[in-house]
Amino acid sequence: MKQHFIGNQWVAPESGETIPVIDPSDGQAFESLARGNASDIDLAVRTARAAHEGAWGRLSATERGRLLQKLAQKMFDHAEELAQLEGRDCGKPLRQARADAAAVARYFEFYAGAADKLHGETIPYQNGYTVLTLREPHGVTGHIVPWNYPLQIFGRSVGAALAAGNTCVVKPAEDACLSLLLVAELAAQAGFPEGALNVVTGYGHEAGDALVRHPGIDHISFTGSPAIGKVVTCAAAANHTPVTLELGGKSPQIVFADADFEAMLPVVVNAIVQNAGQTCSAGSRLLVERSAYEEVVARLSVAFSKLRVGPASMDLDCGPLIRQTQLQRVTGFLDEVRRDGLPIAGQGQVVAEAPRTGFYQAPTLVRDVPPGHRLAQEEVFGPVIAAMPFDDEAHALRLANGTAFGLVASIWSRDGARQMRLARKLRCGQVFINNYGAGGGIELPFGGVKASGHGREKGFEALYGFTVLKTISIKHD
């Protein structure tokens, strides 16, 4: 059994209960986790508080940065071990798992360099006064990390929080904890003071709920569904705890007739197939100018037919979904598509070697999807893309902004003026022009509007969210 990691030690769950760890590639249990509860969370929070008021809090920003850099190097050194854990735990093809392992190390490398560059300001004020601002850590921050990108989301939130001077209590999703437990162990080996970084495993309704309600938590970072985001916000509000939310998306890729189709097509495919479509920023809606619609759909149909799905170890185009209930959710959408007579224009194939007990869904392209259809409005969180035509820029903009979400969008066009007109009018947190995702973009602020959440992670901007601004006014004349 994998225990909690609290105060640089493995700690057994107070209840003595465990949670099975399921391999999505074959549906079989291969490990077990500690089933944390409120008592385990309380121990972790008290341990983190002691570290913040003690050894971690006494470190200078430069010293924190050096420790983050040591951890980054350890993650680079253990990258293959992290990738193997992530691949088996999440069902990711190994190339994706390896990219995630490299990314988490790079996050800590980035925030190591940023730790001593988080400056305050001086403010011109009345004669006889000097006014300055300081950026101070919240204290103890809680992090609820989802199962789709545990390493990457840990890196972008915990890395920034630690760099800003906070201590952290992390509750990973019960579906994917193994890589983060290893990272916590590596942090202890890198010399992190006891209690600076703590990981408690367990179910969301038990350990997660206890974390967001704990009065000793000074800030919550949550990545997950809009529905649970509301629950987290309401629970945290009882203690006036600020919350950063990165929630769902229904992100559009807007393709004009003048786009470079050769460059666009593989990017569009990857944006929905990566991680089996289980990505908040997945490009799940394809909006194509009507004059180019048939050509683009035909090309995509061919591309989708070549996609292969199988176990993580086979390192194919697409791995399994995380669990049986997620597979049922995705197939439910596709059942509705068929009932409503929407054409399936292209579909990949699950390879014969894939175990029948795994959670596999072939990538699917659905064309002529009405803008109000559930497939065009709700997050599937699977490898399904909805294609629809548009007539002009105004129509494209209405379609793109016409959902409850606002996370990411892309524009494919050679017209520079059009690119900027649309980019400024799209209601979302990131816009990519003639690309999608910018290779991960560790340095690029990330977050949404509307039902996609609020606050920003990644890049230097994340450090502001993990600090409190204090104003000091000195009267000297």
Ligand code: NAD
Given for the second form:
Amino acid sequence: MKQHFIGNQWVAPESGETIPVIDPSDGQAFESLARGNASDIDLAVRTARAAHEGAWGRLSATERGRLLQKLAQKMFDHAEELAQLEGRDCGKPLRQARADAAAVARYFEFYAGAADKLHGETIPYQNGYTVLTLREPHGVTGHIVPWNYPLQIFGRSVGAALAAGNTCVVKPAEDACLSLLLVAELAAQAGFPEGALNVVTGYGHEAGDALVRHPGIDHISFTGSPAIGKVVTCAAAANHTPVTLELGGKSPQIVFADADFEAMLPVVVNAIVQNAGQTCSAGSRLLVERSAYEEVVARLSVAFSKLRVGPASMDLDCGPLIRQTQLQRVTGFLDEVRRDGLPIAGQGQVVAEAPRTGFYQAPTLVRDVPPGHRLAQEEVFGPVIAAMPFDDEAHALRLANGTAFGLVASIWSRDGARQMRLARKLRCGQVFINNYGAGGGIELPFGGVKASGHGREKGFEALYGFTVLKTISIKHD
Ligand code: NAD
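Based on the form predicted on its own presented above, generate the structure block for the form predicted together with the named molecule.
Full assembly next; the chain just shown is listed first.
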């Protein structure tokens, strides 16, 4: 059984209970995890508090940066082990798992370098005063991580929080914890003081809920579904705990007839197939200018028919979904597509070698999806893309902005003025022009508007969210 990692030690769950770890590629349990409860969370929060008031809190920003850099190096050194764990635990094709392992190391490298470059300002004020601002850590930050990119999401959230001087309690998703437990152990080996980084595993409604409600938590960073984001916000409000929310998306790829199709097509396919579509920023809607619609759909249909799905170890285009209920969710959307007579224009194939007990879904291109259809409005979180035509720029914008979400969008066009006109009117957190950065962009501020959440992670911007600004006004004349 994998135990919690608290205060640089493996700690058994207070309840003695465990959660099975299932391999999505074959549906079989291969490990078990500690089932954390409020008592385990309380221990982790008190340990993190002691570290914040003790050894970690006493470090200078430069010293913190050096420790983060040592951990980044350990992650690079153990990248293959991290990738193998992540691949098996999440069902990721190994190429993706390796990219995630490299990304988490890069996040720590980035935030290691940023730790001592984060500073306040002086503000011109009345004569006789000097006014300055300090960026101080919140204290103990809680991090609730989903199962789709455990390493990457840990990297962008915990890396920034530690660099800013916080100590952290992390609650990974019950479906994917193994890589983060290894990272916590690597942090101890890198010389992190006891309690700077703690990982408590368990279910969301138990360990997650206890973390959000704990009065010793000074900030919550939540990445997950919009529904649980609301639950977390309400629970945190009881203690006035600030929350950063990174939720889902229904991100549009907007393709104009003048686009470079050769460049666009493989990127559009990858943006929905990567991680079996279980990516918050998946490009799950394809809006195409009507004059190019038939050509784009026909070419994509050929590309989809070549996609192969299988176990993580086969390293194909697409792996399994995370669990049986996720597979049921995705097939539920496709049942509605058939019921409503929407044409399936292209579909990949699950290979014969894929175990029948795994959670496989062939990537699917659905065309002529009405903008109000559930497939065009709700997050599937699977490899299904909804294509629809638009008539002009204004129509494209209405469709692009016409969902509850606002995370990412891309514009494919050679017309520079149009690129900027649209980019400025899109209601979302990131716009890609003639590219699409699903899952990437360590240096680029990331986050949403509307149901996609609020606050920004990644890049230098994330550091501001993990600090509190204090203003000091000095009267000297
Ligand atoms: P989820 O909301 O069910 O779970 C996310 C995390 O919250 C897990 O660790 C879970 O244990 C925990 N949790 C569940 N109930 C809780 C509660 N009551 N209190 C506290 N914590 C609780 O989401 P999921 O199914 O694991 O992930 C899929 C969702 O995450 C999708 O909607 C996806 O778009 C979103 N996501 C967003 C981003 C982003 O950056 N915007 C990144 C990845 C995933």
